[in-house]
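One chain comes next, on its own, written as structure tokens: the form predicted on its own.
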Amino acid sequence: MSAILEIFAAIPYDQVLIQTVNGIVTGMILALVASGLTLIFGIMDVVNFAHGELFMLGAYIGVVVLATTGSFWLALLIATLIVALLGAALQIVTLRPLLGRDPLTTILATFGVSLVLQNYALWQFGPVARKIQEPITGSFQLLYLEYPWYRLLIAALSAAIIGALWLFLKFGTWGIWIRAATQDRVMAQAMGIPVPWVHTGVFAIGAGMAAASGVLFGPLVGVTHAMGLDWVLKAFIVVVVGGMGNLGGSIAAAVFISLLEAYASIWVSPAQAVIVSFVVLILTLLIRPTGLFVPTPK
């Protein structure tokens, strides 16, 4: 009994609570990167390997348009159009052909597409990190340490757009459609929902997703042609553990995944700390396939 005392007492409860709010607000970042992701796969049955370079893309323009305009939220909203706008013509051009082939055809295609939008970023910007600077800068007592309310405000937008999201699924007609596509693809054709064009849809909202976090996470790193990586990997293991196609899971999975390495960076380094959602990862493929979040069928 003293030797569990003794282990609760060393707790460092301070660091939990901060932890726990560090692991919220990259949750909600990570959650809005994966469901743009999850949305895509649900509906279209492509992973897309690019997400992570419309991410990285998003955040360029950002800098541009912020450099022009000097509004954060006017380059907020742009740089989620223009990629959204990429994102439908990439969909035709690229991936509409491709239906019906050999899923292994759409990784290729997509694998190529980020291919090219990185080379794209790394020629026109250079290997120098862009800095977008945040539209507030104040910040709150937190125990000990000045916690920044631009923070919170990224983590609320997150939420907002992810709900504005559902909204959109659960009462907008091409929301109906979307799921309608989901359910049953021939089905919805046959009941004549444009399907093809709902799939343009649905993939010009998960790049505009993508952009929109690279613009509000933008401030916190630096904007680089490589920063898509790390958060696409992260999106990928989400989308197994939260389910696939299923964006309330990928929403939970992101907190979770995100607070277990934010709990673990206290005892060790966050480099190491990344190594805790891998073995979620690899716990979820060996003992619920299906994702840790998706309901059990009765």
Given for the second form:
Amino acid sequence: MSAILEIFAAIPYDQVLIQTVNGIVTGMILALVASGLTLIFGIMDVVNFAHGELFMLGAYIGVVVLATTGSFWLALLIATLIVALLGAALQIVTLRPLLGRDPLTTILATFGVSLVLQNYALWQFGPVARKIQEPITGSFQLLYLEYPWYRLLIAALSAAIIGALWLFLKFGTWGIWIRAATQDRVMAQAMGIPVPWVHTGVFAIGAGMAAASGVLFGPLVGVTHAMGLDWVLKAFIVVVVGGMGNLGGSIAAAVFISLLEAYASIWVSPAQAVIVSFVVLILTLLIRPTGLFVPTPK
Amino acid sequence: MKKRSHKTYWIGFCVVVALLAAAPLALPDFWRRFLTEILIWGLLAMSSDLLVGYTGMLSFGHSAFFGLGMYGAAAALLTVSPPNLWLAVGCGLVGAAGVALFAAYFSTRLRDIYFAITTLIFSQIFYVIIFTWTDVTGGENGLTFRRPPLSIPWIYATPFTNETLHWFVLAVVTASYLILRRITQSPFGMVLQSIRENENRTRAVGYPVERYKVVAVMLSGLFAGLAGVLYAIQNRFAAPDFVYFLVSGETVIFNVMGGIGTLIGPIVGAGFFLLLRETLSRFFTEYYLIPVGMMFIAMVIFMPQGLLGFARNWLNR
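Any chance you could show the form predicted in complex with its partner chain after that form predicted on its own?
Below is the entire complex, every chain and molecule, led by the chain shown above.
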């Protein structure tokens, strides 16, 4: 009995509280990235390998717009719009010709896109990390830490964007088209829904969401050309753990995994904490390959 | 008719091998080294072709097998003295096979895209482990070691020269090619191809599909590990960069450019890619991946059969 009490006494509760807040903040960003990825997958059967690069490009455009206009919110808006347009163009040029072919070819094509975008960013912006200035600088007292308000703002904004996406899917005309195309592509086409344009639109939305999360996350870490890969890997894990193409599951899985990683980094270095999410993935594959956060298929 | 084309195949095969064997005598040092490297990367690409082309499983994790082959060889060369070539090969193969078994056990439960993603994540697991476990793996700096002598156990040993290294690599790659070709034409290989064509039907006929897939991933991992060992011996170091996912990505590029499901194609693809990198990096310096990436996208869309696809029937009869 006393041994159990000792274990509980050994947990640093103050750090656990701080890491809980941290985990929720990164979890919401991750949810924003992953929901774009899962939306694209659920509707088009396309695994967008270039998603991390769209995230990175969004952050860079944010840097440029912020430098010229000085307004963070304008940077967020413009980066989202530009990357959404770029996403639409990419979908038309590289993915539309592959419609009806083996879904594996779409991985190859988007992998090529990610190579081009990543090296373009390296060429255009150089290897030195850029910084985005956060729009609000205040902080509050969280135990012994000065915790910046901006982090909480990110979480709230991500939740707001995901909520808006959900409302759009539920009630918007395009949202209804998107859901129809997910359920039955051929039938949707037969009912007069312009399915190819729905695909383009979905890719644009996913790209825009990636870019928005890139700009939001920019102030926390430096903006570099290689920042995309970490995120796309984590987003892949989230999407598999949450159940492919399942929006709610992805969000739950994103917060779940981020919390676990945050707790793990109390004891090991952040680089090794990544292993935790890998272990979650392996356990998911072993126990429930359909995803942890989906109802059991009947 | 069939017999005759069989004969042309073997004549062509002998001519190519003879040309490759004679090459180091005629080529300047830089291009000889280049050719050796093409052969090694070609072996890696060929190993992944067994999965991508014959079993229909797109692997984004071949860097893990390649890298563990390198680190296995490094472990053998650093701990045992005097360094022994065959021990290095053996250790590299064991390392790669262990990783392959581990990855195969989990990832073959999934299909298509899910398989590709899980292999990618598995290779990242090993990257993180190797990168952070500095005491054993040397972390970011990797490991450096001396090249072992070329030896026939207990009979004969001589230090590698540039030419003998090339011939050694050529012999290993040629033998691997013949073995892989035999595997793909064996009843086992036929089952793999039927999994590619229709997995459900193969299962319905009564083949234990999962077991075949695990064996396919392991075989593929073994040959990838062999390529890693060769690369380690050629360059005398093992570095975490080679476990990183970019190497897996390049392997996939080799396959697609050369033509999947041909075995020869991936070698051609590797040669084509390396030549492209060599020439383009003179104009674009380190940004050569921008034009190469665009070319890759175009090939995925317009030339899914790859450079060698049109010659497939002629080559792999």
